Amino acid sequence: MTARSSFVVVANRMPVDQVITETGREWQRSPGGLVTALHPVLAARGGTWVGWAGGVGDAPEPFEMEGVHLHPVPLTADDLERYYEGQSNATIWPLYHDAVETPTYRRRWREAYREVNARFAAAADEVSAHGATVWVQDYQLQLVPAMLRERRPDLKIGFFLHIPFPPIELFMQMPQRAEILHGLLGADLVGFQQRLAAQNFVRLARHLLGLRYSGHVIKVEDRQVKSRAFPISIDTTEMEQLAASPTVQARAKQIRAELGDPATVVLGVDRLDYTKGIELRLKAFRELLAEGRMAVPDTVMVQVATPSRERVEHYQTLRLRVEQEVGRINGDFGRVGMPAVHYLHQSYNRTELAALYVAADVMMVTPLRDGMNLVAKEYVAARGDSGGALLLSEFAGAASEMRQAFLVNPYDPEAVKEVLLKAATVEPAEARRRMRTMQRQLRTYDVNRWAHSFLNELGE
């Protein structure tokens, strides 16, 4: 008999991963920011994870780990094809990234996306207890909430979308629009990572379904559901406590002795993602080297890429005129032994990651569509009183909070050249006074704040 429990967190992955270790295989916590934020919560209330361990196939049994219930969901090589690589990540993806790629639409895919949201819903119902409030995540799983009403009008259903919303008009290219839609309205609190977002949604519901709204309530038969802007942070103490600890200190030195000890280390951290604008930075650095205003080696860039939905052909495609670009710039103004830019089509641990940010004067961080960006926000937590330089898109949802970085239109391949070269030219008080601003911003607004403050607004 399946434990139920009063709070559940249905996501599409699970919070850990397997892992092989010299006793075999064994399964360990996931890094990242929304399991930091929520394993203390499910664990206090003896809670429940429903979500894909990874692999095809039968799921594992049904484990508690830390404290933590974990209840795993199946899928077939066919659902990651069609739901996940499909209609998650070729549909949804671009369509509510402003459309930076075309959408493509396809019938199956759709089909598919409900048949797996489906038995998501269907594992909720199972491990929830009567009254439970249950929490959704992300674009993979909107039909959940209206799915799970329907079986359980009980419970106390919270969505919160990671990703941006679009514009009435994009989203009503959507040939599932009215079934997306009905699937967020069984939920009652949509959140959102900008006001703008939870603006958009409330007006479509009025334009699509003709449904009525005051403020960002929206009536739905005999219930209200609210639309509500709740930005998501990261762990800001476990980042500074990380980054100021005498392992990465280290590490970061040797990193700048490795690059060439070079002026100015540049450095981008990103998915390799089309919406990343990684191609657009590169070439920004390119125009700067050929036009002689950065130079080879006292200023050099490191790009991490890490490797992300290598099936999809948009990302194999990227890949490839990313690369391109780094072997143009690195034959044009590399030397032996020296590039002009370091690139790193790989993952690496958080230790890692704090020693590049300790070790970067400037961080590119120029999405052109980002629901947030949490890597800019990791920069700034690891740079203590050392100052540095955010270079910051306008469209990434942290540029709302963050206004002290130097924030640039990524479209606009001259104002990326300008504004790079003042972040890396700021005299090193004005750089410190910016950094020591947005880290109280951090302080103040952290993940545990934005988990427990969506929490509040549902239970009220």
Contents of the next structure:
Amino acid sequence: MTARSSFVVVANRMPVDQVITETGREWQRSPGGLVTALHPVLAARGGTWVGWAGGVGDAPEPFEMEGVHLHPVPLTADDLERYYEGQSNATIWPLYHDAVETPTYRRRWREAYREVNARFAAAADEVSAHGATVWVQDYQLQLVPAMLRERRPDLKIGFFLHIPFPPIELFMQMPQRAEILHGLLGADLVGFQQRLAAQNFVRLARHLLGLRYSGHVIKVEDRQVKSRAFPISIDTTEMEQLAASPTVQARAKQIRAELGDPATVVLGVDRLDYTKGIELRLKAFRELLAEGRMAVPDTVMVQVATPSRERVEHYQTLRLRVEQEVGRINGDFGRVGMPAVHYLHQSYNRTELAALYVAADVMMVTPLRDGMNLVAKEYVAARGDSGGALLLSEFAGAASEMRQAFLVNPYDPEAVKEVLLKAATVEPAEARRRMRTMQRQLRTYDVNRWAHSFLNELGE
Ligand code: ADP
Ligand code: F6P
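To complete the pair, please output the form predicted in complex with adenosine-5'-diphosphate; the form predicted alone was given just before.
To see the whole picture, the full complex is given below, headed by that same chain.
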């Protein structure tokens, strides 16, 4: 019989990765902030994490790791295509990100989304003790709160959306709109990254379902559903310590040397996603080189673009466009052994990422829309020397908190170029002042605080 827990997290992905070692396959805790924040809460209460273990076919048997129960949910190849790649990442993802790419609507994807959400809800039911708290994460599982409440009215249910929540006009496009809204309203507390998103949600409940609300509380039959903002953050101490470690400091120096010791290193680190504004960043750099306002090898750019959702068409075409632009810049401005853009379509470990942050003079974070953007926060936390400059899109959730960044409208190419030049030539004293203010903020508002404020509001 499955052990039942008083605290359960339900997320599309499990917090562990399968790695191949000398002795065979092994699970390792994945390094993300969400896992770091929730691990102590889960471990203290013998909690359970319900999620997809990656891969298709039979799921591994439930197992335990570092005091946390892990309860894998299986996905078939068909689920992967229709629920994950289709409805989650070709319909909901673009729609919720201001439709920067056109969302695709398919009936068979919606059916799969419903079926897989029901599977997650059944798994959460199976592992939850009477009166347990269940915290559902993100846009892949928006139907789970109502499905779970239907099965288990005794549970306390929270939901957090990690990505933006769209304005009413855009949300209304979605054929499954009422079902999704009902799904979310199954929670007692719905959390968003931004205050505006939480307000949109409340207004949408009235607009679409005629529900009454007062402030941030929506009345749903005999229940109350709260809608509030909880901007997510990072494990600030962990990043500060990692970046200050001798290994990372030495590697950062080595990276700069390998790049030819340029005066300015410009860095981008993103999943290869069309919301991240990678192309506009490359274009700004190309134009500055063409106008002679920046020059190689004085300035070099490093763009890490982690492979992501590679079977989804929008991602395939984005990759072609980005790689064409990188090729064009290097063709026009590179020299033998001295490319203008070092493009890395790879995943890295935390140590290498931290070393890149320490090595970079300007970090370019230019999404067209982003729920938060943790890379921006990681860069600031990594700069214990208070050097470096963060160029940040106004359309990243992080911009609401990081007002001392070099903020820019990513839709304005001339502005991106001007701000890039400004960030690259900022006086060290001003750079330090900006960095320190942002670092103070990050030390207070870290991911622990995020998790605890959500759980407090939920009544934990
Ligand atoms: P998103 O959730 O949309 O991918 P975020 O910036 O919020 O964007 O979070 C991305 C996370 O993935 C960060 O914690 C970052 O350190 C990590 N990451 C980004 N690129 C890489 C990479 N190439 N290798 C390993 N981790 C990466
Ligand atoms: O932050 C949004 C998000 O989709 C998370 O839910 C997810 O873990 C991450 O980005 C990476 O995406 P994926 O799980 O599709 O690889």
